[in-house]
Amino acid sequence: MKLVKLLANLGYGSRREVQRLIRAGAVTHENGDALDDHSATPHAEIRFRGEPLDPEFPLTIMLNKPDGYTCSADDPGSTVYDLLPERFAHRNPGLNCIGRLDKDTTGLLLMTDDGKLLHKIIHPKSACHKVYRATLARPLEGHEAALFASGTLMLNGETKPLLPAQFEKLGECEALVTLHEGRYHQVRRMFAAAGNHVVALKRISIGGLQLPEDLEEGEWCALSADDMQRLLG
């Protein structure tokens, strides 16, 4: 791919803007030599204003989503796209959320420009289970594990029972829930059916991929090949 097209697809500007930047010497080899559009330089060796280029395609990132952000670029207010470099909005193909987290749910959110991967993970037959840590308004009563694992729990307004879900008590008002499907506000509605109310909810893993403890809220990182293997199992 020619340098102008590569940089434009990565969101550094329109093709005309990128051409001007190249002529101005903003795009160099890692050794400092200026590049032109005909330069056949490996992606990892290209620098834009002295900095390495953003990751190439396909790109999948993990974001530690904070409270108060929605997952659609079209939503009013703050969105998860505001937490990424501004030029990411102009990448082609662009990044899309792999499933969504509610505005008031935090934690592990995956975003990708790989359509096949996106559909593979969100497909109902996907093996990518999701684990959530829920903080409850009232103490757990002891019947939740059996109820969630029963395969007969029916959410209000639905006609199909939930798939069995795993439950682990962490404390008087805190638990882990592992889901094998993704229905609207599912964890919150499950606890409502159990007579309780979720006051805080955080997704901590998808498949075998865990949210790193050192990834602060609002921060993101690109997934490595090892991460992808853990994700897909």
The other form holds:
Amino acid sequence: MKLVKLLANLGYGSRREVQRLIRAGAVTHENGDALDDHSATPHAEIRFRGEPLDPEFPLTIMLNKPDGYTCSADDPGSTVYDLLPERFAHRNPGLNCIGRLDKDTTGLLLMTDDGKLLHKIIHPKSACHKVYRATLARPLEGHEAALFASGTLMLNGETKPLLPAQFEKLGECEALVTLHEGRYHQVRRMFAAAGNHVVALKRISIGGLQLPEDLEEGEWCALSADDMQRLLG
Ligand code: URA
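Now that the form predicted on its own has been shown, please provide the structure of the form predicted together with ligand URA.
To see the whole picture, the full complex is given below, headed by that same chain.
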């Protein structure tokens, strides 16, 4: 891709603005040589005002989503997009959430500009199971594992039973739930059907990809090739 188009697509400015920046010498090779629109320089060697360029396309990131942020780009309140560099809002193609988390759910959120990958993961036949850690208002009663695994649990207002889900008790009021589908407020509604109430919910993995322990709430990182392998199995 030509430099002007690349930088414009990365959100550094309109094509005209980027042309001006290139002419002014803001875009260089790592060795300091000014680049022009015809330079075929590897992405990793390009500098913008001395700084490495933002990650190239396609880009998939994981974010440790904090409580209180929605996944919808046009929500008037705080959104997960507020946690990313301002320039990312101007990338073309832009990043979309791979499946949403509720405003008050925390943890692993994937975002990508790769439409094929997004559809692969959210497709109902996707092998990417999701694991949630739920904190409950009341002690677990012991019937939850069988209820969730039954394949007959019907959520309020729905006509199709849930696919079997795995349940693991972690403590009196704490459990892991593994889902193989993604319905609206699914974990919260499952516990409501079991006579309990979720007070905190965190997604800790998608497919074989775990939320890294050193990724603080509100932080993000690009997926490496190894992460992608773990995700898709
Ligand atoms: N289940 C829920 O109830 N909420 C989420 O955000 C994800 C799964």
